[in-house]
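What follows is a single chain, given as structure tokens, in the form predicted alone.
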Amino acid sequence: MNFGDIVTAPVTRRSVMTLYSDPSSIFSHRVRIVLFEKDISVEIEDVDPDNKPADLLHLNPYNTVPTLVDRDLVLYDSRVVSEYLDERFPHPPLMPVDPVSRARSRLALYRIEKDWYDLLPVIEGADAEQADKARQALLDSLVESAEVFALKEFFLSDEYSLVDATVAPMLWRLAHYGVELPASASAVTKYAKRMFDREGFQMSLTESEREMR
């Protein structure tokens, strides 16, 4: 294992940030939402997951998207990229200032990834039986969490945060995943509409993502 690329990025310095992004990937969408919510100037390079550009592997040893290039810095993993953007461009802040609240937000992000995001590859997988089980597990979890969505205008917060930028792209894809929220989860539906109506979210959508609904 070679961690040299973290210390010295093997890239040419660029004047504008570049995001390598899959137009239909929830992880790329998560980062694009942050970019548009914070009105950050960036060049977005759409990447075909089945035909990735050769320079992506040179930049990112895992050859994955999203990958962010900011001058001589290269970052990958959607949460790492999102937190970097929030700290690099602090206004408006998308994470709480005090350490206790920041820790709670990070724990919420962890649970969203483990409890919800981890189900998505199974839902889209080739095993129909496992996909149905994962689809039902996601639906059940969202219904059980309806009271949490109803507590505040944003997810567990009075202000828009990286947590919302993580939850919103998943909710946008529910129909694509074959998940239909019942009336008992109306708080989730109302929350989703508030997030989808935001200008930053609308600007973040690619053509393929718009076609998902």
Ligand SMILES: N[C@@H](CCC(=O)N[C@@H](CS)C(=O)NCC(=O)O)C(=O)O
Given for the second form:
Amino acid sequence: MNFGDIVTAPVTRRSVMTLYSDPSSIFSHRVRIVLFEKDISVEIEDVDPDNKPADLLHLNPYNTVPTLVDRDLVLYDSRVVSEYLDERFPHPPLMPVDPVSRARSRLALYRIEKDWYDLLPVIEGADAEQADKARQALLDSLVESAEVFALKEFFLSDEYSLVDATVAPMLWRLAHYGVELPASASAVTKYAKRMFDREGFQMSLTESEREMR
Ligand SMILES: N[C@@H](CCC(=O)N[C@@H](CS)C(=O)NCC(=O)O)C(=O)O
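And the form predicted in complex with the named molecule, for comparison with the form predicted alone?
Once more the chain from above appears, this time first in line as the rest of the complex follows.
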């Protein structure tokens, strides 16, 4: 393990932030939503995951997208990048202010990643039996959570937050994953429509994401 790159990241000559982004990946989409919700000026460099640019490996030892370059700061992992953007560009804030609410939002993000996001690569994986199980698990979990979606305008909050920027790109992909919400989950469908109608969300969509629905 070598953490040297965290301290001595290459200084770039670019004045504008650059986001290396996979046009169809949920992780990149999550960050694009944050960028457009906050109207941040950024250069988005589309990356073909099967043919990544050579400089990406130089910037990010995991060679993953999204990767953000802001002068001499290089960040990866969609949650790390999103939290940085929220702090660097505080308006509109996408996290609550008080420590207890912030901790609850962070816990929600952790659980969404663990309980829902972790199922997605299995759904898209080669093992059809495991994919079916994961698809059913995601559907069951969303149906079970319908009453949580019904509680407030945003997910567990009265204000739009990073939690919504994490849930919305997954809901956008449900048809793509072969998951169809039943009428009993209408609160989830209504929440999804509210999120998809937002200007920031619409602007975040790439061509390939638009084709997912
Ligand atoms: N936990 C990371 C996951 C990022 C990730 O897995 N990105 C994929 C695209 S969906 C990737 O770049 N995979 C390429 C690779 O692992 O070589 C995040 O939240 O950003």
